[in-house]
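A lone chain, given as structure tokens: the form predicted on its own.
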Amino acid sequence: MNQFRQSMYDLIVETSTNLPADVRKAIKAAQEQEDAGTRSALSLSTIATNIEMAECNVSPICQDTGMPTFIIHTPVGANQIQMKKDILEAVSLATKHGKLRSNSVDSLTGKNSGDNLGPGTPVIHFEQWERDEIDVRLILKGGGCENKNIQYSLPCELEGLGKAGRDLDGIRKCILHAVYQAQGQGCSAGFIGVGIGGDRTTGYELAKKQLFREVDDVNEIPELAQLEEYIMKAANQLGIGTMGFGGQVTLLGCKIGVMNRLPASFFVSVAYNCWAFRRQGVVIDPATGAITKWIYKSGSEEPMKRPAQKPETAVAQGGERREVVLTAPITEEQIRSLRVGDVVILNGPMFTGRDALHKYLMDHDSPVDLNGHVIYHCGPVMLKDENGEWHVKAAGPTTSIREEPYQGDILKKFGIRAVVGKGGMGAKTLKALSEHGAVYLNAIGGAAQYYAECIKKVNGVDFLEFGIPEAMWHLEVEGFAAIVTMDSHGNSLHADVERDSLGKLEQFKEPVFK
């Protein structure tokens, strides 16, 4: 098992940067059933680009690579514990290449361990088979998407949709709510895992499982077969669409599994995934711990539709909305001219600044002037060369709403004037952005390369010491795109879409399955 360990690597390395064949149809899929011109047109024209950019640079799909996850299936009188240290080492090594983001931050003090080993991380699962061969399955799973993960407990009452009780169209119920809940946080349009019965841990397990299925593939249940064919009709009619901009795609998959449970429990846990669906699997020889399959096809045999021109430059030209080109610092009247809809091209700095920079902020003064510049909401994976220089090799935007109990009074604190990031934020900072005089601009989620190209320079960084994804990065940026989705006159576009796909959840009311 000598090459096992490099084995490891080189399934990590795939997997962060190589989208697979059938999540990469999928995603084709959606953009020949969206309107030509439109936001998430726009939207799924970026997706295809930054998915070809990361194939080609071999950099991260999204920023974000989550908590790898390994389901490992050995036969009997493997040697797990060496499998378990060769597959932390490539971690580990994947880490310090770029290939993932230092993720394992420990839960009481917040010290990034800055190489993605720590208690509980990775998540490695071990179960012995009576095959031969050893079978390593991988996903790496975004924070953003794991956050709109939701477990039901039947019977309950659910908004639009009324009462779910225990029985198939409880379950019904349950899972167009959980489409509907996670709107564009969750970077839209995903995919959905779902499990039914088990307890709160082992639903989840096999919620997650189920995002190992191809994408194609058919239940094997015949109940779950139809109910798999009707989510994915009833929940691409909500009209959430891709990033939550609204449109004709909201969901790309959706795979159903089904364990016994306790007669006084009844769960049914959904695991929702981006539309950065990565996940990939080997064969591993037991002798040698070589890869002789790989389990899900390349994307590189299922290549993307890349758009002529770049994306928001088509949008403009279609007419749907205006392009507005603007460099920091930023002033009040340039903002207010700006409406939801609109393109807007940022040039000139930017500072990144995620959850450990806010909660710092609310108390703090800013190591930089902050006044008319912008906020970005992103944690990069950064390397630094041999001459000491920072280099950004992935930078898409990180979920806002967990910045939402401070960013109102972060932005009058100190005279921001755009925030950056994606999914929208709430009612608080709606009211700051009009009172102030700023604007949130909903850049694409996941498309960490894409936006990566538009970073030309590092000139600094404060607060290191939270950690790579938490630090305050002075950016330098050109032709850095994104849409207005709240304005400085009270409109939100998220508010409306979700306003909107409640009404149309509430025709899904009535019992289907009897």
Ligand SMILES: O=C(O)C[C@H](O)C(=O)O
The other form holds:
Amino acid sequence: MNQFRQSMYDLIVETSTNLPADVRKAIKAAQEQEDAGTRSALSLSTIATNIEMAECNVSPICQDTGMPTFIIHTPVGANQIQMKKDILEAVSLATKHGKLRSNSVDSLTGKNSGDNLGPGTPVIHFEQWERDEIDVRLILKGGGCENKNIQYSLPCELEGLGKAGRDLDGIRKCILHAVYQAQGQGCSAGFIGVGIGGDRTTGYELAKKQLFREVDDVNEIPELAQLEEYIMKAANQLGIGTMGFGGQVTLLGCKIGVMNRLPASFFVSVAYNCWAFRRQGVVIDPATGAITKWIYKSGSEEPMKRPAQKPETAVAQGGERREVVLTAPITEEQIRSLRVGDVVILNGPMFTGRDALHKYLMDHDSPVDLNGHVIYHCGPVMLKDENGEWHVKAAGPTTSIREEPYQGDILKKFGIRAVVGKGGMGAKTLKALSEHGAVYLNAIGGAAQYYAECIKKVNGVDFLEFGIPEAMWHLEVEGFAAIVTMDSHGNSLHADVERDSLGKLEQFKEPVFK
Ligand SMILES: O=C(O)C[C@H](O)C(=O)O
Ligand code: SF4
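If the one shown is the form predicted on its own, what is the structure of the form predicted together with the named molecule?
Following is the full complex, with the preceding chain placed first.
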């Protein structure tokens, strides 16, 4: 088994950097369905480019490399203690090499362990079987989509859909509601795994296990096969689209599993996975620890279509949208001229800030003058070279709504003119954008290689003690494209799409499965 640690390292790198063929196929099919020139089509082109860049750079597809979760089947007698040690070493090494972001945070102190190891991380499940080989599957599911997981307890009353009872039709309503409530925040278009039954814990486990099924397989249980097919059709009529920009494709895959439950409980658990659906698996020779087979067809066999021109250029040429180039510090006048739908190309300085920084800035000063500047909701993957210089390895946006309690106050306090993130923000921020004269710019979630390439220099860093993802990185960008989705005149594309999709959800109120 001396090669086992290397095999686990290879599995981690492949999973983080090369999206498997079945996932790529689903994204390519979505590209075919969206009308050229729309915001969703533009986002899918960026996503396609990003997938190819990640494979080519052998760098993370998305900066959030998630909670590494290993599901392992071993022959009777395999040394699981040694295997676990090897996995921990492989995880730590992959983190050191920038293939995983340091993602393990002490929940009480906020301290990042720096190597992805700590109580509860990574997740490793062992099970014995009677076969001779070892089967290791890995999923890297990011935090933003994890936050959109949802569990229903039937019977219940659902917004837009009314009563959901303890039957197949009630289950149908829960799943549709799950897709609706995620909006674009889990980086739609997404994949869902559903677990029917179990208790609160095993229901979610079952839901996550569904994510290991191939996107195009067919459920062995006929009622569930029918339900999966129905959900794919119905969810794609909600109009949420890629990143919640509106569009034809909201859901890329739906897999449903079932297990028994207690008489008093009836849970429907939904695990939401972003388009950056990173999972792979290997078969291992128990004698040597070497990989004998990759379980999911490699992404390298399913190349993405690269757009002929840069996606943002294509949009600007589409006519209806304006492209505005801005360099910080930005004036109020420049901001007031922007409208929802405009594409902004940012050049110059940009400062990252996410959860820890927003909380800090509420009652402290900023170490840098933020007047007229751009704050980027981003927790990058960074590596330091031998000369002590930092390099950006992956740097897409994080879900902005988490900063809703702070953002409005902070942008007024420091004079910030633009907030870059993904998934949009709420009413409090929208009001502050209007009052102060600022905009919200939506970048494409998960497109971490695409944005990393726009970052030309790291000028400095503050609060490294918050950990790499939470630190305030001083970046210098060039050609960083994002779409105005909330302007300084009270308009929010996110509010519009949410309202429209609720209207569409209501069309699915009547029973379908009797
Ligand atoms: O943590 C991140 O960088 C992103 C996160 O996965 C998110 O979707 O918000
Ligand atoms: S940023 Fe988006 S693509 Fe990346 S892990 Fe979070 S939800 Fe997934």
